[in-house]
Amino acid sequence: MTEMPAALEFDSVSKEYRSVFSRQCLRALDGFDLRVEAGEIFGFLGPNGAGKSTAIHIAMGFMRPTSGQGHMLGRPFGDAWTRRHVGFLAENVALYHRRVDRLLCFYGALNRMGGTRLGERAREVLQMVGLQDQAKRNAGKFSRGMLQRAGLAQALMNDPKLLILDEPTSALDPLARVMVRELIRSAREAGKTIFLSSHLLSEVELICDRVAVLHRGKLVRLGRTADLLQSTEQTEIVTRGVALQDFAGAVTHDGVVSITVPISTQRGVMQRVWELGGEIVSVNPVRRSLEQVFLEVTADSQPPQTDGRL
């Protein structure tokens, strides 16, 4: 059976920045491998300076890797045909100071859109991001949040197969964040792939199918979001018919007692519950937050790797 091509794939990609005036070398990406499947919402995380923007810019063809290669929608990074099928939202949105409806038509025309469809699509995407009443306003006079939504609208203009979104909910209020979240889910339901880079871990936790964490130019964690949030070290035992004081650290809620214990002691605690005449209601691994996972894998605060000549 033929394997479906990845929506986005990095193959041993490295990127080094060398100083013009000295012999210093900064390695932003170091043998980076990643495969994003078609039709998924993929979260791309990492602390500042981890190499996320470099990886995105290489994928978009804005720069070349020092070594390695990659493919987007089955074609090499930087391919002109591929760009017409990708929607990109940069971390720092910068738009021309023009009426936003005309601005969107301009960006659509860059992707070879034309005719009556161009204006229709501009109205559609403005509706999607809640800017339909601002169509005649100059984007240069928009607030930071409105500018962010206009940037998202331009990324959607060409009805892309792949959306690459760098901090899409930056500067947005809670209502607008919910709107963007639902828009991203709708895009996935329509068969599109979304590659999402964000520092808002709670948003990523809510929406992403899989997550990758980049640290110092290397991939340090990758997996399904649900699996990453499931602890392999602690378990929660919910019981009924035992006293709170019978177990250290136990808490009570709605008539049941919850006990969190290391997995190694789980069997002994359950046995004690039964000996005390209690009932086991449920036993489940403790669920962590994505923030906890992120801090765990990026705890190393060493500076980015160099070639030793700094």
Given for the second form:
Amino acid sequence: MTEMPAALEFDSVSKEYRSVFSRQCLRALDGFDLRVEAGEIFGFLGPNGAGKSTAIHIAMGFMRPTSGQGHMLGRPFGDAWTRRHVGFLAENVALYHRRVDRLLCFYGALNRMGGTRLGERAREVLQMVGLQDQAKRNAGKFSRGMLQRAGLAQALMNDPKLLILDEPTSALDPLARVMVRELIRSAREAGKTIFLSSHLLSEVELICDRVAVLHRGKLVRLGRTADLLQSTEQTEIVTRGVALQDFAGAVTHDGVVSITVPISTQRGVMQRVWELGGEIVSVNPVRRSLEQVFLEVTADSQPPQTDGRL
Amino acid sequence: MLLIAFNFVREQRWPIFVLLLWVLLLAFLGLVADIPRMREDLLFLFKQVAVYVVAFSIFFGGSAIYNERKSRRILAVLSKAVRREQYLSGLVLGVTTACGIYCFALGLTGSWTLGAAGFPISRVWFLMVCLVAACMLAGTVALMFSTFLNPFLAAGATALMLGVPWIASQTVAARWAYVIPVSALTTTVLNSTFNVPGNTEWFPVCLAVLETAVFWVIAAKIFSRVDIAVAVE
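For the form predicted in complex with its partner chain instead of the form predicted alone, what are the coordinates?
The next block holds the full complex; its first chain is the one shown before.
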């Protein structure tokens, strides 16, 4: 049985930016490995300067890696034919100044779409992103949020198998964010893969199946979102029939007492509950926020690695 | 390729419009001037207005990629099923079309004004073909340099590259003008007197088309290795 090709795969990809005159060298990616499976929503996180956009631009063929290689939908990075099946939304969307329905037809035609389907699809995607009433307006007159929605529409024009979104919700209001979130979820339900780079950790936490954290050009954390959010250090013991003052830091709600303790002391605390005649309702690992995980793994944030004379 | 070419022309509509104002000036002179008395002035003006377009082709070619990269609009285009060489072909065609629009308008106006002044107008259209060929080659050379240089340096390098054969043709031997025949083609326009049946020499036109293809191949090779996304991080 053959292995299903990954939607996106980086294999020891490194990228160095070299200055011609000063011999400066900035290492944006350093032996970066990653495999994004088909059909998942993958969150790609990292502080500014971590190399996220560089990795995305290499995957899209805008840049060549200094070393290493990668594949997108089973074909090497930069293959134009593969991009027919890829939707891409860049950070800081920039579109031509013309009527947005015509603009979408232009981008669709670049992906070899044609005929009556082109106009129909443009109307469909405008509806999806909530710009159906703005179809005849010039994109040059759009607000940043509307421009971002138009950018998302152009990425969806070709009904892509893989959607690469670089900060898709950064300029959107809360309502539009919910809309984009639902759009991403329905795309996954339709079997598409979504590679989402974002600084909005709450968004990523809500919709991503897996998350990777990039820091100084290296992958520092990778895993299922649910697993990453589970604390390995603390646990919450929910009890009934004990007094609040029996345990330091305990809280009460809905008639139960919750005690958060380090995992190492968990057994002793449970023993004490039973000794006091109490009942254990549940024992759960403490759930952290993605923000906590992010801050933890990027705690030593510094500019990207450099060598040469900077 | 056609989509990119037409998109380029659309994006350059204002510079093209400004260029067309020169043609309008010539047409205006044709309306108000005493044409038989101003024959030589009209011819001089026609030639001047004609050769400007070669300089504009360098401007169009040299700034095309830079503008698209700077505005980041290139990302949305090259994220589609467009190969880099197709993108460049579209730009070459776009530059040629932009200059072709100008040359067509000038050809129409020139036919009318110069025809009224008693010049043989069949010659006008041959000169316009020469100009379009010169623009196509000059624009492609500028585009090639702009794949790795900023627009000013690209324009300077193009001027140097096109100027050297002309200097050599003046100092060494006339045939040097055919190495890169932009100067040969513009000289054809500038030296055209219209008074005697002109020698319709197609060789430099064909050579310009051939060299355009060569420079396009070189440009495509270079451009395929260039990082087009400016690091935003």
